[in-house]
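Just one chain is shown here, as structure tokens, and it is the form predicted alone.
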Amino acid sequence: MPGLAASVNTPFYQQHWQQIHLPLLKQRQTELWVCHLQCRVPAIAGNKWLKLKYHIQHIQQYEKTGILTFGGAFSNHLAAVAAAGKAFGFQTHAIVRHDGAVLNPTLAACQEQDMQLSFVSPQQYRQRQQSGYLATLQQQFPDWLLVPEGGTSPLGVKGVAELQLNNTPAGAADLICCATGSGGTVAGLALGHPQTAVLGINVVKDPSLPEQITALAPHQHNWQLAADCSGLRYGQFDAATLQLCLQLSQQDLPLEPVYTGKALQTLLAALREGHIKTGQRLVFFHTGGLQGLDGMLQRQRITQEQYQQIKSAELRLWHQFG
């Protein structure tokens, strides 16, 4: 992989700030700033480049063949790993939790980036963290780097910890918030901002998430978790969350309702209900995931008009930031 180290170490993303205006925020005398990461490879935007940077460096340093990783059929992580492999010249292979559904836009995009896919049942997929199963996979792929689901590992956390979110264009942040599924982003933000409170919105209903974050950041106590306010299982969303996504698209803030939209809806609900005190400056880290809109459209969970409205907001946002 000639030139990989140089590519990894050159500036790969730009950090952009966007202030959001809503009646609730004005009423509660609260500032809300959204931080976006624009990446030279769009599919590795959001938090994905941060999680993958040191995995890619590990591949280069130890001359690994590529990355073997895990994800669901609509995984943002798989899409990012596939794009990274294509961009930086290493092979990628995914163990995909699959229930027999037809090939969707996410997996089709992965294959277009030359990612190999191995489909397993949900029951077999649950073994992805078991040492025996991982040892067997490592024997089958001896020269590959095994990367956990979501890129959540000490290397992934190290990358996230480098991101600085505590200084907005208007001043210091009182609270940093993000959606979380595997815990790596929350752990990295807590490590990188030891003097700032970090709030993770758990959108996957995983009861082991606090334990996972503690293992990744054992000496950090500046973070907490909140369950998303919809009460729905991962992958589902309600009309209120979709409406928020459509409303904020008018401010050129593109969100999808399964992950980032659900997290921001929960943050606003916590503010409305008094769980977050007034007069603060809040930061919401946009972790990406807009590729998932393609699958929602394919499954007719959003209309073509709704899809186009959010995607147009995405285009306007990046045009604004140049």
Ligand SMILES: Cc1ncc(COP(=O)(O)O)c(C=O)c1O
Contents of the next structure:
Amino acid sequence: MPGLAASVNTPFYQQHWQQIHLPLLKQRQTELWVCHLQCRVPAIAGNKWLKLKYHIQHIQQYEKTGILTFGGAFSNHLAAVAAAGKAFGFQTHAIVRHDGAVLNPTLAACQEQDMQLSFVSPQQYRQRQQSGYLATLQQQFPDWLLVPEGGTSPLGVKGVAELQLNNTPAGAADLICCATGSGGTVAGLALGHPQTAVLGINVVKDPSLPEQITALAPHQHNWQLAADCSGLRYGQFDAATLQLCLQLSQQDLPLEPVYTGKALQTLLAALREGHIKTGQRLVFFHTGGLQGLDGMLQRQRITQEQYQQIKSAELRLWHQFG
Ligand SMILES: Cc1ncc(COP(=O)(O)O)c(C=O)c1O
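Form predicted alone done, so how does the form predicted together with the named molecule look?
Now the complete complex, all chains and molecules, led by this one.
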């Protein structure tokens, strides 16, 4: 997409609000507003543009060759970095955690956008935060910007902190909620909304996450993490989560069951169980990730019909917003 290279500072997305209606919300006199970011490059939707914006600006400013980053074989972050490289005219290289998967739809899309892929074993992948390993990589790729997994770095957090989620059509939020993996989104939202409570639903279950978020947002005390209510490990989901995704697709809310579906399910469970006060206005930040549905379909973890149902909701949503 020529012409984007100079435009990292011009608005790249539009923010849209969608109110969700459910009997539980009515019973608990609770408003639920979902915030969507509609990006000029759809693969960089959700939290991805926010986390990448300042990395891209850094590349342009310091004339770096490209971004070298890390991710799993179905990573939304890798898909977004590959699309950003293509759109903004820089090279991309990924160190991919190889779990025996052959090329899947996510990695195929990355390659189509000219991302170079280097596969490493899960053991090697564990070195991704070690300074010695990173120094060696930086020597091998001297003019490249190394971006941590998930785009979670001070630059990523700075981009997320710019998002304003207090401006729902009905007024300010009492609680802002999102799915949490590497912690950059929660850290940025907490920084950007110092007067509002921020809840991250932890779908990855990394015990070092609170420490990492504290390092990224050292003086913020307005965030909390909650474990996702399915209790399943990252990437796994149960019938109830998928069912919620399908149910909400009927209100034109597209969710996938690994991040946003699990997180919203946990938020609703917390409301049902009385962990969230009644009478509040809740904001759920839609962090994207819908590309992951392609891999779920390929592995037959969802049916063609379920896939279509959620994809049609996505189409209707963007159509509504014009
Ligand atoms: C769809 C989706 N939601 C939420 C997250 C979690 O964001 P973070 O890694 O910043 O916690 C990710 C990972 O970036 C994601 O891909």
